[in-house]
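Only one chain is given next, in structure tokens, and it is the form predicted alone.
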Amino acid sequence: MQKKKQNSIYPSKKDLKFEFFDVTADTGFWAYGSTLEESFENAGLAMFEVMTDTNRITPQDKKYVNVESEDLVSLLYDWLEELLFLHDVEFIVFSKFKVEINKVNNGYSLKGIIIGEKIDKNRHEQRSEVKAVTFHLMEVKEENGYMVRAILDL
């Protein structure tokens, strides 16, 4: 039996929670999910995965996250930047992710729980700092569930 050629310039990794890929100077990523609010929730883990080792944070300090945005793509941006945030403000590290996006009249919005615990520098691994979210080819597309591309400066 043959198999059926994918005609996308789009990666396709089902099972695949996000991927790096190469920028000059910055870091980039694919988050996956079978829905989109799954594939949200792999861009922050992704984000805090490219700072420090997420297996190795203790879920114990929630926040609850809410933002508003007028397409998909912007509300990306706003969801990783005030993650970004809250880490840059509270020195909070995050690993567990739970969103539900809902259209709203003007666009969309986003709540969120995140789970994470401050950051201890003898137990997380101190990766790159992130010094923000670039709306540098960022995309959310609907193929095979859904993929959300974004570009961090570090």
Contents of the next structure:
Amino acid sequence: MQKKKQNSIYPSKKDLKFEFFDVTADTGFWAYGSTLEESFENAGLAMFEVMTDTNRITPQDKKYVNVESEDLVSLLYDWLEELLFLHDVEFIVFSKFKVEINKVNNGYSLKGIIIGEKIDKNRHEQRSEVKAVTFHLMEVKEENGYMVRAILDL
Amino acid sequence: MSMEEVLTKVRDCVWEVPTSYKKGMRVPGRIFLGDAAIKDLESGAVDQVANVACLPGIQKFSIGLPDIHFGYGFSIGGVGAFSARTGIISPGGVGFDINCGVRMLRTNLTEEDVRPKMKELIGTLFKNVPSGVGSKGKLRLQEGQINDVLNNGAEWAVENGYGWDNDLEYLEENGKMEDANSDKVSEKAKKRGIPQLGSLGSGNHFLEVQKVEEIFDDNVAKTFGIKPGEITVLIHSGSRGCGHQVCSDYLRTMDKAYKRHKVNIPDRQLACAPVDSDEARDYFQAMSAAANYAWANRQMILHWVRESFEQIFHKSAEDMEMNIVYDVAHNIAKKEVHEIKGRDTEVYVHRKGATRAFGPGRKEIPAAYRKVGQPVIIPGTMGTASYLLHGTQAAMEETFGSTAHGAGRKMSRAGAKREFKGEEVQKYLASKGIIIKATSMPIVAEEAPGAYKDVDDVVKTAHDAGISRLVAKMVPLGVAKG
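Starting from the form predicted alone above, please write out the structure of the form predicted together with its partner chain.
Okay, now the whole complex, with that chain kicking things off.
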């Protein structure tokens, strides 16, 4: 893992929805939010920004996500993982995310509505395919709102 | 702290990570690097070699190959062999792209034949083999057929018209892991796998038309059917979303399993289970199924490569003698027999970013190659050479029959995009006579040759250390990239 001054695994500007940092073979991001939900929504957006320019997605295909996990880090993993799954099987790139997170008996539940559009190679920029979400340095932190960190295997 | 001070030099190109490096190490580490490369070795990668050495049942050494770099759990270029009685199996020792690998085929064409038609050929390959983000295969699998793919691998592909019967002989495992069991693959993984079968993917995956530039070992090259000046093709792809999902699913399973089985692990990403547990058995069967998917996938791509050549050169693939040299897996776990303390011992060898490099005589090697050892294919990047090597007895003794798998990145993707412009990389490669067609320019920048370590150094170290020996060097003429 490379640590660079201007682009480190530590967050800097929190007025952003998310920011990327370098890892040698892959890519990582911090996503921010004033609430836990918002930070998860921005994490979803960050992941699709790796694949394409999310500003150029017309939100028209709606899908639903339901996951339950034992802790918040696992919930983040499962959420991103589910988004990746839906992308892979539906051939949709997503740009709008709305989630609701609740505490349940054995951990947390997440209900999400995600909206995007079928991939059109003529209109959607082709960036990197995301192979998987990793647990490496994955973090969910409450600090001036919320911030979450994930590294994607490309 | 330089890693040079921490490691003990065993001999040229071989360094030991002593068990004193980290508490809990059961065996030492062994890292295969030259004196210059050791100065650039990341401490994080050494930590990972040490972490793997802490896992139960590990045999002899935790190994870092000449292309070692930081990964998740295991390092990339990492090998660990665990006792089939007392050891563990870990998805982190295989990685997300199960059976990501390369296949090399030869032709009887020369540069003179292909050069004038290169642009057309690459364009046709690009069209005939789906690639890029969200790429769909051309085939629509019927319900239930995915299970046949998972259970039978390349054999399924050949039976369904993709390729020739004798292709199977020249694939590692003949393109089919017998332990595969599609019942252990989740519905999610199957759903991801169905539409993607027969697609290349993106990132570092590619199709490359090359010519044999140099032969290092006439005898072995002859055995592998390689002649100087001839055109070869390299296919680099893996198990697509299907394999990634199998890994993700079982990382979660193992995350619970290691706690339940009370296995002590130094890193959550080394989550694992004892070999005789349900979790380990299920993962191994699912991983084998994903590996089969990858072999079926490369078999289909091979078929379309042959068709593309036929379209451009108006000759049959048979007339162009488009035979497979070999197909190797770069991310896989295998049950193998190795000699340990003078005794044949069954182990689960995890190879993550590593190539099997079995030496002469092993029964797993195709009969035609058995006398010289298995072919080892080490791809470079899109502007640099790739190499063909052969396995050795030294590899059997020191690395559980394993060697390096590629160049390894030295620059992050974002870093590469800051440093290079796709258009400029493309122009530079064109000036060297290499035609590249990719889904997007950012991908070209990310995969710029300068973003990777020098593959020449990697193969030289593998050769000098003796864990595989050079046979031939191939240089690219054209590349189709996802």
